[in-house]
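In the block that follows, a single chain appears as structure tokens, in the form predicted alone.
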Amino acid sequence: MTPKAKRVRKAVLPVAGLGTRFLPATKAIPKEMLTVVDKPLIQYAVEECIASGIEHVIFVTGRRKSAIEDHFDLAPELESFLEERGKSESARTVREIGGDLQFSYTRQSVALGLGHAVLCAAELVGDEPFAVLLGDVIMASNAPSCATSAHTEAPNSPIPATRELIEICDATGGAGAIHVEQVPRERLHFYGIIDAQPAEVPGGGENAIWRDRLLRVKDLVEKPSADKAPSDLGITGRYVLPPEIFDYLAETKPGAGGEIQLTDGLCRLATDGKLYATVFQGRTHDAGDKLGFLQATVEIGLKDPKLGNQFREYLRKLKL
């Protein structure tokens, strides 16, 4: 019987990154709030994470990111000025922001590699397991939670990525957990990637759509060669990680360009058979640099209620 494991309620989410690959645009805004239709980036991980039930967010920051404490704060102000003005629907969604989550900030003083981002959230963590979402990800499930999965509106609504991951740390008395997706060959070497073999689903996994996709990781590699890359599954961005990776992450020596990878650390868990891997299901924005932000500003766009007929409309009409 896989023993019970603590309930994942806290995400760490590192949003200390320069963001270079933006500049100018970045150069005063922090990238995580630059606008996808009419959204920061950095919303989208926070409401995926309210989706999957976690309770508390951890922002490692840095130096420049206090408009990503002002999104998630309150603004009674703003919300009354929209209330007597008639505009309670958009004072409604002001308010609603944030949902119910509690925020914590802690300071990535030197851009030392997610890693270490990972690393200097480790007091506010503590012994538990937690998620990490990286925040210029955007990870739209299609694969349907099943009829007993928590923090679904419906038995066959999507179940959220980070949600999948939890239940497959639950189900594995605590083993960390993370989405991969198939890459191009040409694209490897911008990824980590896993080799794995096909696993067992564990106690309690028995119903669970993510059974026939669940990998146990033997080892990883960082951005490695076409040639020298043990599979074609890349890791995309989500993690549900036991504490332990702390430890792990502690006795990492950094590496290339002085940074702490958490490959490393993940790698330890591997090799400790505490790490398993599951084939996303949907879409995956990697809205990181300028092509991927232009293609999710695209196709969430088209999704939209009020916005998509219209611009399917115009891009139909489009002639360049």
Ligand code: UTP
Contents of the next structure:
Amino acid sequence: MTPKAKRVRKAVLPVAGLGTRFLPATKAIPKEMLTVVDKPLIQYAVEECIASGIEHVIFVTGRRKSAIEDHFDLAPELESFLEERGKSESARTVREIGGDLQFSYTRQSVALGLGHAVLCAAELVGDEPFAVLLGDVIMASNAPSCATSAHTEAPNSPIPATRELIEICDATGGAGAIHVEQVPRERLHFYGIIDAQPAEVPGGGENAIWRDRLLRVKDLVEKPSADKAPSDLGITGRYVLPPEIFDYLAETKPGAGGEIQLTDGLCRLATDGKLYATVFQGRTHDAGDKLGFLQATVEIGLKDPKLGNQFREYLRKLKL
Ligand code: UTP
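Hand over the structure of the form predicted in complex with the ligand; the form predicted alone is what we had up.
In what comes next, the whole complex appears, and the chain from above leads the way.
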């Protein structure tokens, strides 16, 4: 029988990167605060945490990132100002930004890579499995939830990407889980690529929506050339990891550019047979990249309940 894993309660959101692909916009503004339609990028990730049942969000921040702390703090003056002018709906929107989440902040003083950023959260996470969400990646799931799914949304709403990984972690007795997606050959060298084989669900998960998409990861290669890539499945930006990852990251020697890559820690989990992947069902936007950001703005704008129809009409009439 698969041993019962500790519950996933915490999520680490690393936001200390320099955002060089988005200069000059990110010279003074955190990349994660760039707005897609009417919300900063990081709010999409925090909303995914809430919908996935996360209770505690840990931001790994750096210099010039204080706007993120302000965004998720209370704003009593702004709320009273809006209430006094009869703008109760706007006041509620401001008040509910962080849901009931607890927020903690820790610093990564030098941007030494994603693996290093995650390691900075080790003490705040402690000895329990946890989620990692990249704040510049928006993952809009369209995988229907199932009868056994305990996520907090309405029964027929899509299961959030992080929730799906939490279910895999639970069903496998606390193994790591990541989302992957098919990557075109000419873009393989931008991704961590997995070498994997189809996996049986080791325990539970009989009705799980991810059951037929479950893979056991044997190895990972960071940013390979197309001829060296072991598959076309690239890591997207959502992870649920066991606490052993901290020991592995602490032992990892810095690679190219002095950075500690999360992929190196993931490779160690894969070698231990403790890493699963599932092919994400939905749309991933890498909005930390200019083209990805524009695509996210158009696609999410088109789905917006208030703006969508007018925006569609505008795009239809646009003379190119
Ligand atoms: P990215 O590689 O997309 O972010 O990392 P970056 O380094 O800021 O971007 P570019 O490549 O220079 O344009 C994904 C997430 O991990 C965080 C980033 O803030 C981003 O949200 N990150 C990255 C850290 O927190 N620390 C790091 O050392 C690197």
